[in-house]
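Next up: just one chain, as structure tokens, the form predicted alone.
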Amino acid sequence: MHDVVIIGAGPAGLSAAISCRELDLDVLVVDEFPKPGGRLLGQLHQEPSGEWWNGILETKKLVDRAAELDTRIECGVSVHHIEKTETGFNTHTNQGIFPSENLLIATGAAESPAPIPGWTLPGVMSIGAAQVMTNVHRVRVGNKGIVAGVNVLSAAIAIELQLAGVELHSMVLPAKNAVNKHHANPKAVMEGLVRVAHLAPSPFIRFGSKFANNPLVRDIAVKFFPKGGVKMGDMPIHVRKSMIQINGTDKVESVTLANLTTDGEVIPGSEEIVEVDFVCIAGGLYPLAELAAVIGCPFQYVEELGGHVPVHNEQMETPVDGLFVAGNITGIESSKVAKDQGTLAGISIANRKYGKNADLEFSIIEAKKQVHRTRDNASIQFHPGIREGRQRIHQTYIAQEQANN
């Protein structure tokens, strides 16, 4: 029986078994991709300090450190059933049964695409994966494209494939539908683009993003949205303006635009056809959090992290004995609060597995006070209010903990 079962081999995964190891646990990592490092192998943009982050040598660093200290690592390896036992879990893959007594979900996250009429042609694909083709397996996905759906991930995104030499025509907002809604409304656009206007080439947006925290200027802004599009990098990024259709028979030939009023309305005869050969579709991402709920670990929803995520305290800590999440599962946020999450819920389970010992106790303190660091100083959050989010969730870890005693 291992110490513990670390399913997801992310950069949360990966440094939760560094932790683990370091302390000399027993360790089994799996994951589902043929290779470790997650969504992480795709990242490759340019901090607010010049520095650049890369991904893929991130991921190399963190696979020597875990492979000097001896983990084992298998990919390819698919998790489809989770068992809570007497001594702890047995964890059911396509490669047999690993039983363990502490279990560590680090499943990440997954995109939520946002559909438009013709998005099943070849030649729509998601965001990340366009960004996984194009700095994982270094494919170019096309001549010229389009992104429809403005947002962090999308924003983030859209600037590494210039980078790697990528047309992008535009971005824009997608077609306005029931699943649609918020993503397809220029004020609620507008919101989420203030959180990465930092990253804008020119100083003067830079300043005036300052000023659009308030939600009466956000709404002056949308109305007097330049009509040409706010560049970021050779791009244009418009908020009045909506991708209606994707044409084409046998593939992706062109896509309809057409212009929006503020609260996201097609202005009838404003229709226009720009011809590409791609289209990425960005709808933002969720936490991949089925595997918590096989094993019965409670649920809250949480607009700020992202979505639907398990119950759980500071230390990763679930209310089910012995399980522990990290990374995204637990709330969108960037890979570097993932890594140090991981590192949190390494010791978390070293010191359940030595019985609460005072060494491990600082340290998890000090883990603790790290992942707030490396939050606060994020060039990126996905969703505003992070913080607020974060505290309501270890509440209500606190109110079930206190329930059950």
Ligand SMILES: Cc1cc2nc3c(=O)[nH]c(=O)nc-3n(C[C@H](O)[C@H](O)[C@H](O)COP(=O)(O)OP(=O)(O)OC[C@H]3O[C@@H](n4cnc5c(N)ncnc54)[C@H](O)[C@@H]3O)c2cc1C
Given for the second form:
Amino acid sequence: MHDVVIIGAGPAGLSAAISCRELDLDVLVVDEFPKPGGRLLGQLHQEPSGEWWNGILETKKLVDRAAELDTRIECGVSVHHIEKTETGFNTHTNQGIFPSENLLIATGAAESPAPIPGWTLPGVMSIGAAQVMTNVHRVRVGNKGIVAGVNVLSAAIAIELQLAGVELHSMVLPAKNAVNKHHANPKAVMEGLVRVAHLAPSPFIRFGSKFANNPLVRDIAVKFFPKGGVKMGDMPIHVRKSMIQINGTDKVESVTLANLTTDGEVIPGSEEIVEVDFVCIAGGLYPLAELAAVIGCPFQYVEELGGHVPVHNEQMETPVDGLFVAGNITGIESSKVAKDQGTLAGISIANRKYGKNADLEFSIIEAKKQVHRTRDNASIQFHPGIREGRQRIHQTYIAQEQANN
Amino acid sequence: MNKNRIMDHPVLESLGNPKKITFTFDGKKYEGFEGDTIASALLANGIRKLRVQEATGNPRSIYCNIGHCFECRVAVNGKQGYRACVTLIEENMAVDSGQVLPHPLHPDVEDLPKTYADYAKNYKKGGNPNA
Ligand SMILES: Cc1cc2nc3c(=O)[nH]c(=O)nc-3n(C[C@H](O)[C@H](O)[C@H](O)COP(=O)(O)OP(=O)(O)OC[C@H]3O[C@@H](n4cnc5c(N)ncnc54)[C@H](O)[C@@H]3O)c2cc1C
Ligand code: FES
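Can you switch from the form predicted alone and show the form predicted together with the named molecule instead?
Let's see the whole complex now, leading with the same chain.
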């Protein structure tokens, strides 16, 4: 019986394991990916200070520290079920069942699909798939590609692909349909584009970002969006072009693009065919939280956090006794925030294990402050309303606790 | 095998000389690097198609590359249901692509659409893809 099983060896899970080991808990970390690091592994961007955020090196720091503390990390272990027992939890995996007193779910985020006619063809992949192939496996995903979906993540990864010498034709919006409402709407996308201002050194976007909160200016920006797109590196970003179809028989051969009105309707007769051999689809991220649902944790839909999120308090406890959550499962943010949330969760778990004590309570307050500081300084922000979203989910926890007492 | 490899990178470390691993895919021999998943080793060799949709025979490849979507199902050493994107290659591993399976409701799978264009022409009525 472990003091804690941690599901997910991303920045949240690894940091939690480190703080648990520093407080001498018996820890087992499991992850289904062949290497520890989670989505941190693929990350590579330049901070506003000019310094590179190299996910492989950042992962190595965490894994080395975990190794110093003799932390058991098992990769290639997929969790498919969790069961509540009298003394804690049984975590069911492809490698057997692991019992523990406490459980931390740090499964991170998944990408929302943005379907486009023809998207099942080989050569179509999510933008994150291309990031992992390029930066982790070091394999070129194709000779010339195109990105459907304009947001912070796809802009960051488009830069990474270009850096690795992979040619991109452009970034456009995905076809408008029942699923892609938001991502296919030029005005909604323009609003998000201001958050990539530091990635795309374009005067147009920087100018736009000054007026981010003014819908009138945003609509004008969409109306006068340059016909040739706004350049990021050698590649144009378009908000008034849409990928309406992906063509090919056995693999991607081309895509059909069309121009859009400011409201996102295709302008008939504007269709053009562009030859590419791969397509990346970027539909945004949502918390990967099924395992928390399996164990009976209550959920709340909070748009600012990226979707349905397990109810939890500020110190990462859920209403299920002994169940903790940390990282992107609690809301979509950058890996630095996930890391600090992991540290905080680790201390909270120790606090439960050792029967609350003043030293640990103090460390929890400090760790909470650190999460706030990191959030305030984040260079990549997925959602502007993250603080309000966090407050709402924490209030739900408190309300449920009061109702139960 | 290094056709699609990014050996050198302006920011990340260069790959150097990783250990080579030999495996088979549908009976043919391929080489990958130690640490490759089935999906990355095959793509490095220029192979995208990992299986066909079990009913229609339409070609499929990776989608998410991190274990979430199950689009990349292959058989490993005779056992089905492995995700190519999270399974490491091993020396002499035999990987087989996913095949068409008998379909009780559609005996004539040949009639099913193979491309989106086929689908749009024959199946989509009155512009409603769900009709
Ligand atoms: C494709 C993708 C790309 C991203 N790129 C960036 C970026 O460039 N910059 C940025 O700031 N943020 C990026 N993010 C956001 C990212 O989620 C955070 O930066 C950070 O990595 C979150 O850390 P985490 O520890 O919560 O989760 P993760 O880093 O996602 O780690 C979760 C781990 O849990 C494992 N896991 C999940 N389910 C199971 C299961 N059932 N059984 C066993 N193991 C499981 C996964 O294999 C994974 O290793 C990206 C997210 C995704 C999904
Ligand atoms: S490509 Fe999505 S699970 Fe393998």
